[in-house]
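Here we start with a single chain on its own, the form predicted alone, put down as C-alpha cells.
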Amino acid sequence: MADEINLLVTLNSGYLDPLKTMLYSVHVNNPDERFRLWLLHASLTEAEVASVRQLTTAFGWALSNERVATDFAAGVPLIKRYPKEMYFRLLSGQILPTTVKRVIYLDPDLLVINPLRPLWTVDLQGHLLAAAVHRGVTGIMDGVNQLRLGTTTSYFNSGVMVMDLDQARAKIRLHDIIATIQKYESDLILPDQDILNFLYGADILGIPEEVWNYDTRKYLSYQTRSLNQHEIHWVMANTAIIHYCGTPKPWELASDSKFTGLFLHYQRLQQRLVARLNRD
C-alpha cells in the first residue's frame, strides 16, 4: 500500500467553508489515496473543526487537529493588518511533530481536480521546499519582485508547496522572519510570501505552474506561451491543482470566470454529502 499522505492546511474561520470544497476536490480526484489532514489553527471552534471531520473521516482520511497557542508568533510585526495564520505554513516544522518529515500544503482556495500523488513524491533535490511560479507571458514581474525585494530568483507562490519539515525546522527562524518585516515592512505586499521569496529564494526548486499551480486568472497567458496547447481540455486532463488567487474568489456573486462554475460544481457537491451525512 503506498504511503500516507500529509496534507497541510492553515485557515481562520473566514476560509472554512472554501476549505471544505478543497478537501472534496482532493478526495474525489485521488479516491485510492490515504491522507493525513493537518489542520493549523490559533480560533477554530470545537463545531467548526468537527465540521472537517465529518468530511475527514467520511473520506477515509486521519485529521490532526494542531491549535496554536495564542502567543506563538505573537512578536510578529504586521499581524493587525494580516491573519497570523499566514505564518504557520512557514513555521510548520516547529509546530508539527518531528515525526513528521514532508508535507503538501495547500490554500484553501483552490481545486485538486488529478491526482497528487507525483507532487508527493516529487524529487526535492535536497532543496527545502518545493513551489510553483507565476510568470504571465512575459516573466517581466519577476524582475519587478526581484528589484522590490533584493531577490536573484524567481518569485515563487506560496498557495502550494511540497516541504521538506526537518529542513525546515534547521533552516526557518521565527526571529528571522521578524526581523525581516521590521526591515522591509514598507516593502512587503504579502507579507509572508514576499518572506519565503526573500530568506528562502534559493532553496526552493520550480515546479511547473500549468500543473501544480494553475492560476485560474490568467487562462490566456497559459495560451499563450503554450502557442495554444494547453486551452481547456488540456487543463482538465493535465492539470492537478487550479488555484483562484486575487479576488472575486469563485464562492463570490463577483466572480464569473472560465473557472468559476468548475468550484461552484465542488462546492455543490461536497454540500450535498454534508446534507446525506446529516440525515443519517
Contents of the next structure:
There are 2 protein chains.
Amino acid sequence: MADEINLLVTLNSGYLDPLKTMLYSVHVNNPDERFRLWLLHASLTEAEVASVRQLTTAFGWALSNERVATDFAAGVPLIKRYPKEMYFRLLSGQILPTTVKRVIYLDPDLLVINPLRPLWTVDLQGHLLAAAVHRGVTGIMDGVNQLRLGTTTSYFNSGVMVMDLDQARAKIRLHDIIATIQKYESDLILPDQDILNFLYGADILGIPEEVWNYDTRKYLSYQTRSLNQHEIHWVMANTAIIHYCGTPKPWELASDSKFTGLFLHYQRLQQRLVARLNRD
Amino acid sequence: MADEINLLVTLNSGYLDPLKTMLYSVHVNNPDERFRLWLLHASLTEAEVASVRQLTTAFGWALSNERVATDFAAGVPLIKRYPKEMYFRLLSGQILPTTVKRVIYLDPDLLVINPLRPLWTVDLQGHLLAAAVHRGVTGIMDGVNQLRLGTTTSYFNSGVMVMDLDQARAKIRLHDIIATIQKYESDLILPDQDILNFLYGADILGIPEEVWNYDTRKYLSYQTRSLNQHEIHWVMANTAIIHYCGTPKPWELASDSKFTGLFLHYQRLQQRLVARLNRD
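Switching conditions: you have the form predicted alone, so give me the form predicted in complex with another copy of the chain.
Up next: the whole complex, starting with the chain shown before.
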C-alpha cells in the first residue's frame, strides 16, 4: 500500500473557501491516496477548523490541526499587508513533529487536476526543497529578481514546494529570516518568497512549472515557448497543479481567463458537497 | 424520495467516448438522483454496451439497452453523412415501452455541470416537448431558418429535449418523417433537427438556452446580449448543460475555447474511473 502523503497548508480565515476548493480538487484527482493535512494557522476559529475537518473526514484523510502560539515568531517584524501565516511554511520544520520528514506545501489559490504522487516521490537529490520557477517566455524576470535580491540563482515561486523537513530543521533559522527582513524590508516585494529565494535559493531543486506550478496568467507564454506543444489538451493531460497567481482571483468577478471556469466549477462542487454533508 | 429520471441517448460507436464523459458529468453533478439510461442504438457491439453498463453500474443507475432492429425504419431514406440513429430520438415514443412517459434526451457532445431536476420537472404546458433556441446575439438565424423551412416558429436545437412520450406516440409518425425527407432532402441541412422544427416546431415549449443548452461557440454573444450579466461566473453558477456544438469538438486538437479545458478534464476523470474499475 502506498505511503501517506503529507500536505501542508498555512492560512488565515481569508482564504478558507479557496482552501476547501483546492483540497476538494486534490481529493477528486487522487481518490486512491491517503493524505494527512497539516493545517498550520495562528487565528482560525474552532468552527473554521471544524469546517475543514468536515471535508477531510468526508475524503477519508487525516487532519492535524496545528495552531501556532501567538508568541511564536513574535520577533518577526511584520510587513504591512502580509499576514504572519506566510512565514509558517518556511518554519514548518520547527513547527511540525520531528517524525514528519517530508511535506508538500500548497497555496490555497490553486487546483490539483492530476495525480500528486510523482511530486511526493520526487528525488530531491540532497536539496532542501523542490519548487518551480515562473519564467514567462524569456526568463527575463530571473535577471530582474537576481539584480533586486543580489542572488545568482533562478527566482522560485513559493506556492508549491516539496520540503525535506530534517534539512529545513537544520538550515532554516528564524533569526536569519528576521535579520533579512530588517535589512531588506524596503526591497521585499513578496516577502516570504523573496526570503525563500534570497536565503535558500541555491539549495532548491527546480521542477517543471508547466507540470507542478502552472501560472494561469501565462497560457500564451507557455504555448509560445513550447512551440505550440503546451496548448490546452497538453495542459489538461499533463499539468498537475494550476496556480491562480496574481489578481484578479478566479472567485472575483473580474476574472475571466481560460481557467476561471474550471476553478468556479470545483468551487461549486465543493460547496455542494458541504451542503450535502450539512444536510445529512 | 424523488422519482427516477429517464435519460435517453442515441448513438453509434463513433460517439461512445464523449457519451461516457457526458454521462460521468451527469453523475458528478447529480449525485443524489436515480437515473435510468435508455441506450438506443442500431449497431453497438456487446462489448460497447458492456462498457457503458460498467459506468452506469458504478453510478448506481439502471440501464436499458434498446437495440433497435435493423429493419426498423427500413423505409427511412438515409441522407449521406448522417447515421440512422439520429432519427431514434424523434421515434423514441414508438421504440420505448409505453410505461415510459417522459424522457430527457441528451446529445453526447455536451457536459452537465449543474442539477438536471428542474429540467426533468419542467411544466410542458401541454406541449409535445421542450427545447431551446440557439439565437446568437440577434436571433437572425430564426428568420433564415423560417425562410428555408417555411415555418413561422423559432428554430429549436434538438440536442437537449424533454419529451412527453405519450404525445410523441400520438403525434410523431414515421410516414410523416419519410415524406418530409423525400420532399425536402436537398433543403435539409441538419436533417433530424430540420424535421423536428418543420413538422413539430409549433408544438415545442421554449426553454432558456443559457441554462439548458448553452452553445459553447457563443460565449461572447451571450455576454453581449445579457449586457455582460452572463459572464463566466454566471455561467458556472446557472448553466446546467453546456453543448459543444459544431466543430472542432473539444476532444479534437484544434479546439481551444473557454470551455475546452473543462470537457477535457471531465474526459480524463471518466477515463481514470474506467481504468480503476478495470483494475479492481
